[in-house]
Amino acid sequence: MAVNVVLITGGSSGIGAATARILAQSGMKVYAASRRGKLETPSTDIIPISMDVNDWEATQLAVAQILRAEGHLDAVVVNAGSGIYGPVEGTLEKEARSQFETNYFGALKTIQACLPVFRQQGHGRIITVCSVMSVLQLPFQGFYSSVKAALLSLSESLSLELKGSGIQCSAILPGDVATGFTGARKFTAASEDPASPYREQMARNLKKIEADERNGMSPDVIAKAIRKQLLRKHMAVRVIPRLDYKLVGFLVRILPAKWVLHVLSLLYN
């Protein structure tokens, strides 16, 4: 079944905006959802739509709006999210919960709003933008890793539940990508405490990860990986774009966990 109409959450910037542009260039009709309902770079080929993934009613209304205009929805790219930085020790419960609100429960609301449509049609595609950090944990980003690991598990469990329904799931695991994500990162109160026992360690760590992100791959690499899956007859369940990150993912699976953590400690502490 050809993919013609696609909804992308977090579609106004970064990976979402790149994906919207590349899918539109491929002839797909793209609805780019964001809270403001506007594109950072206006385009006549992409339709902005207002949708707060944390609001169940707003999410349902956005899907209904697309159905009224198009009569069907072929795929959803679940991409909206943000990151927080800080040590596990001292992070407030409300800070940890905020990380899960958009990244996990917002994704869940989006998927649940689209599933009845896909089931009625007998076809549909769900692509969830996770992270290589769902399988590779870094210090002071434990909550981001946790939420992305949860999202990966959700996607792969859902793929089993939907077997035989005509609905497919794929999780995309980007590595470092040069987007506005770095500048938008939120910091926990504990990470900004001058008396923190992790102060010097965090300073070294943050310098390293921000450099990696700013020198990361273009969001177009991830967008093209998403397009490739949407054009395939059968989507891959898990995709790690770019060869170097594929190798990292492979090594994480085969090496003892203590070896992996030792190497990460040398690199990021």
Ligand SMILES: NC(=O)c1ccc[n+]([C@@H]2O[C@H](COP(=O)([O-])OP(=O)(O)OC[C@H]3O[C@@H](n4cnc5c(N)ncnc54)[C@H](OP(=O)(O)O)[C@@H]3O)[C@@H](O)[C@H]2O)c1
Contents of the next structure:
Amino acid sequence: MAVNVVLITGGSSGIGAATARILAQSGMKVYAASRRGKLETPSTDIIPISMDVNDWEATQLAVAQILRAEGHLDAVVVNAGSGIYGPVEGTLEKEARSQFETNYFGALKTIQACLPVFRQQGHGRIITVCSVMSVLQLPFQGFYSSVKAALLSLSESLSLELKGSGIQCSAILPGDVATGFTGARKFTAASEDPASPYREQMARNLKKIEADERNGMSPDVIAKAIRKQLLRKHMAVRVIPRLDYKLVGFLVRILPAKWVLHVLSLLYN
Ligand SMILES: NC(=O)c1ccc[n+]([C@@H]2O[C@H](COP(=O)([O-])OP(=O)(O)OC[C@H]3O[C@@H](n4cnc5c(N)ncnc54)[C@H](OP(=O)(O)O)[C@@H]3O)[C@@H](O)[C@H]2O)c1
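For comparison with the form predicted on its own, produce the structure of the form predicted together with this ligand.
What follows is the entire complex, opening with the chain shown before.
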């Protein structure tokens, strides 16, 4: 079944905006949802929607709005999210929960709003934007790593539940991408404590991860990987865009965890 109508969450900037542009250029009708409800770079080819993924009613209304206008919805790109930075020690429960609110429960609400529509149609595609950090962990990003691992598990469990339904799931695991993600990252109170025992370690670590992100790949690389899946008859369940990150993903899978953590410690501590 060809994909014509797509909803993208977090479509106002970064990976979501690039995906919206590239899918629209391929002739798809794209609805780009975000809290601000408008695109960073306005385009007449993309329809912006105001939708906070943490608001169940707004999420259902957005899906209903698309159905009223188009009569069907073929795919959803579950992409809205942001990062949080800080040591596990001293992070407040409410800070850890806030990381799961949008990135996990917001994604879940989006998927749950689309599933009945897809089931009734007998077809639909769910692309979930996870991260290479779904499969490898970095210091001071324990909550972001945890939530992206949870999201990958959700996507792959769901793909099993949906066998034979005509609904497909694919998880995309980007590496570093140059977007507003770096500037939007939140910092826990513990990470800003001048007396923190992790102060020097965090300073070195943050310098590296921010530089890696700022020098990261263009969001177009991820957008094209998403388009490729939407154009395939059978989507891959897990996709790591770009060869170098694919290799990282492969090594993480085959090497003992102790070795992987040792290398990560050398690079990121
Ligand atoms: N950049 C990277 O290196 C990288 C790597 C791997 C994975 N990712 C993942 O890629 C996804 C997109 O991030 P990005 O890099 O493109 O960052 P970005 O430029 O900051 O985009 C984040 C998008 O999410 C939207 N958003 C945030 N909270 C929302 C909410 N509650 N409801 C609806 N929309 C919300 C933002 O729009 P509003 O502020 O208008 O709501 C924005 O459109 C995230 O899930 C991120 O974890 C990024």
